[in-house]
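In C-alpha cells, the next block holds one chain alone, the form predicted on its own.
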Amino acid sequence: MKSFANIDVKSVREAVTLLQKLHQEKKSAEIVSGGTELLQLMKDRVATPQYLINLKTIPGLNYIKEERSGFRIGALTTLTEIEEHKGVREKLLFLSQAAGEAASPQLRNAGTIGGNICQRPFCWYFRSANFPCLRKGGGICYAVAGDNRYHAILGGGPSYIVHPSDTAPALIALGARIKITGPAGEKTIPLEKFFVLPQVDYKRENILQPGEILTEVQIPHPKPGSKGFYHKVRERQAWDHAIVSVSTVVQSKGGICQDAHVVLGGVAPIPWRAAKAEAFLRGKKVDEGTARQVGEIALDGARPMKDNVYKIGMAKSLIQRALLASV
C-alpha cells in the first residue's frame, strides 16, 4: 500500500472545505468511512490516494429516523443497522433483505449505507493492478475480448463495468433521494438521477464534484396497496457481489397494478430501472402472462458478450418472480 495521510474531520462542513482545498492544490484525497472497499483497493494499488479524509469522526451521520413522509438515514449507518432495524423491516423488509445480502457479516458490520451506494465498479480488471482499463486511464476496456462473464448486458459501451451495491437498486425501486452537502450547500435529488453511465462520461461512476460528500438517504412511505420483492443471484452463497438481482415495487388494487417500480442489479453500469416495463405493467392485470412480457420488455435491447448471454435469460426469469410474488 503506498503511504497516506489520515485526517480525522469533526463535521461535515470541516470535511468539505478540506476536499475542496486539497483539490485546489492538486493533491489526492479520498473519503472513508467503513473504508471495506476503499482499503483493499489501496493495497491492490488501484486507489493510492495522497490523503484519507475519515468520516467516522463525524458525530451525528449514523442514524434512521421514522418521520411522516418517510425514513431518513444518514450515510454513516451501517448495513447491520439497516438489516436490524425494527422499523425498516416492518415497513421497508425487502431494503432490510438488500442488506444483508451485502458482502459478509463481518463487512455488513463497519460497512456503510453511503459506502455501498458509492461502489467503485465490479470488474476485475478494474480491480486489478496489472490491467491499465479505459475507466483507470488507459485506451481499452479489456472485458471487450476478454473473460466477461460477470460484465454489463445493459447500458454498456465503451466500458462494461458493473455496480455492485446490493441497496442502490432497492432504494432506488422504493424512490429514495439522497442528499448531498458541498461548497455551494445541499442539495437533494433523486437516487437514480446521482449514477453516470460510461457513455456519458467513461471516466465516472457518479455525480458527485471534488468537495460533495453525500450524507443521507431519503425514502418515503410505500404507498397503500403495495408490496416490494429482492432477490438476488450469486456464484457462491457465502460472500459475492451479484451475478444478477431485481428490486420491485408494486401497488396494485384488485390484482390491477396502479404503479410500479422494476430496478435489476448486476446488469449494467449502474442500477438499471426498466422504465418501459414498468410503463407496460401499470393499468394491467398482473399473471403470468403480463409478467413473461414485462420481462422480456425490460430486457429489450440487451446486448450481451460472448460469455454473459445467460444474464438475460435469468434477468427474465428473476422479473417473473419479482411480480407474481407481489400481488
Contents of the next structure:
Amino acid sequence: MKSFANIDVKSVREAVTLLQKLHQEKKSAEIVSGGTELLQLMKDRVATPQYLINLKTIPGLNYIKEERSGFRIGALTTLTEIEEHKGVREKLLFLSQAAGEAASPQLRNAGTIGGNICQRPFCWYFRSANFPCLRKGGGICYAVAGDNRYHAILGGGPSYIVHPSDTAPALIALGARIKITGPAGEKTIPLEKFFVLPQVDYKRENILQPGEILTEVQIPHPKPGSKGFYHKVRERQAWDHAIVSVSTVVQSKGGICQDAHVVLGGVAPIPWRAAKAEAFLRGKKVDEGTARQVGEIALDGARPMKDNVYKIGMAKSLIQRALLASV
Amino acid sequence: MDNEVKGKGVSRRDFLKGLGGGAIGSAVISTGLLDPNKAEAYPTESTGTSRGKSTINLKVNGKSYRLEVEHRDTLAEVLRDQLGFTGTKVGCNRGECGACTVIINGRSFYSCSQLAVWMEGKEILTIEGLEKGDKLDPIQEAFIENDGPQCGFCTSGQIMSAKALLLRNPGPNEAEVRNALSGNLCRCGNYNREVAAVLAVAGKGR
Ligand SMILES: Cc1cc2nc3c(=O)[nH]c(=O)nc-3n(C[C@H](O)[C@H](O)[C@H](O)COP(=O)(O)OP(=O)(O)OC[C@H]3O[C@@H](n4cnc5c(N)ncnc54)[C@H](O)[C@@H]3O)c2cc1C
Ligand code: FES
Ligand code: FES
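Next block: the form predicted together with its partner chain, after the form predicted on its own:
Next comes the full complex, and the chain you just saw is listed first.
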C-alpha cells in the first residue's frame, strides 16, 4: 500500500467537515468502515488516498433498533450482527440470510452494512491497476472484448460491471430507505435511488458527493400477507459474489398477487428492479404460467456478451422458483 | 459518447496468462498476481503529511506492546515482522484465503485486512496465545490427533476460526463447523479432517 494518514473521527459531523475540507484542499481521501473492500483496492493501488477517514471510532453508529415503523440499522453495524439479530431473523424475511451468505465469516465480522452498500465493483479489470478502464478514467471497458463471464447482461454500457452488494438487492426488495449525512445536513432517500447507471455516470456506482456519508438504513415492516424469497447463485459456498441473485417479496391474498417486488443481483451495474414484471404480476394469480411470464418480462431487453449468456436462463428460472415459493 | 469498444481489448488468452492459476473459476479475483513487475516496493517518495505513523498499544495474547507503526501496516505485518508472531501466516494478503486469521475481541478476522493502527484497545489472540504453559489448547490437540495439518500452512488460520466458533458455541454441529471454517482455504484439501478435529472437541462439550 502507498503511504497515507489514517484519521480516527469521533462524530459524523467531524467526518463530514474533514472530508469537505480535504476536498477543498484537493487532497484525496476515502471513507473507511470495516476496510474489507477498500484495503484490497489500496493494496492493488487502484485507490491511493492520502487520507483515510476511519468511521469505526464514531460511537453510536452501530445499532439495530426495532420500532413501530420498522427497523433502523446504523451504518457501522456488521454483516454478522445483522445475520445474528433475532428480530431481523424473525421479521425481515431474508435480510439475515442475504447478510449471512455474503463473503466469508471473517469478512462479515469486519464488514459493515454501510461499506457493503458503498463497495466498489469486483470486476477483475477494474481491480487491476494494469487495466486503465473507463471507471478509472481510461478509454474502454475491457469486459466488452475480454473475459466477461461475470459481467452485466442488463443496464450495461458503456461500462459493464455488476454491482457487488448482496445486501442491497435484498434491502430494495424490502423497500429500504437510507439516510445520508453531508455538508448540507441529512436526507433520507429510497435505497433504489442511491445507485447510478453507467450511462448516467460510468465513474461512480452511487450518488454520494464529497463529504457525504451513508449513516443509516431504514427498513419498514413487511406488509401482512407478504412472503419473501432470497437465493444467491455462486460458484462456491464462501467468498463468492453472486453470479445471479434474486430477492422477491410478494404480498398476496388467496393466491392473487396484491403487490410484488422483484430485484436481481449480479446482472447489472446496479441492483436491478424488474418494475415491468412486478406490474404485470399485480392482480394476477401466481402460478407456473405467470411465474414464467414474469421471468420473461424481467429479462426482456437483456443484452448478454459472449461469456455471460448463461445468466439469462439462470435469472429467469430463479425468478420462477422465487415466485412459486412466495404464495 | 460512443463507448462500445472496438479492437484494443485484451485477449482472453493474455488475460488468463497474466492472472495466474488460482483465481480462474471463481467470481473472486486475485489481481495482485497480474503484474510480476509490480513488486510491492515500499515507496520512497515523500507524500508529506499523508505519511502516517503512530505509536500504538497493541494487546496480543494478554500482553501489551508499545510500538511505532506506519498507518499502512496491516495487523498481520506488525504481528509477524515487529512482534515475531509468525504463526499467523500470510497467503493471499487480500482477504481470500484465511491463513492470517486471528481472533479480535472474540471474533475471527483476517489480520491482512485490518490496519494495526485500528487495534488500539482491542484484545488480539493469535495461535501462539492458545497454549497454557506447555499445555496445548484442546483444539490444537485435536488437530494433531485427527491429522488436521498436511503441509500446515493453513492450519493456524483454521484453528483460530475453529477457536472463535468454540468460544461462542462450545457444542457446534457439523454444519456449523463447516460454516465457521468456510473462510479458510486448505490447498491440501484436508477439509474433512479439519472438520473432524473441531467436532472431536465439540463432542467433549468444551
Ligand atoms: C474476497 C472478498 C469476497 C467478498 N464477497 C462478497 C460477497 O459475496 N457479497 C458481498 O456483498 N460483498 C462481498 N465482499 C465485499 C465487502 O468487503 C463486504 O461485503 C463488506 O460488507 C464491505 O464493508 P466494509 O465496512 O468492510 O467496507 P470498507 O472496505 O470499509 O468500504 C467499502 C467502500 O464503501 C465506502 N464506505 C464505507 N462505509 C461508508 C459509509 N458509511 N458511507 C459512505 N461510504 C462508505 C468506502 O469508502 C469504500 O469505498 C467481498 C470482499 C472480499 C475481499
Ligand atoms: S492472507 Fe489470505 S486472507 Fe489474509
Ligand atoms: S494443510 Fe496444507 S493448506 Fe491446509
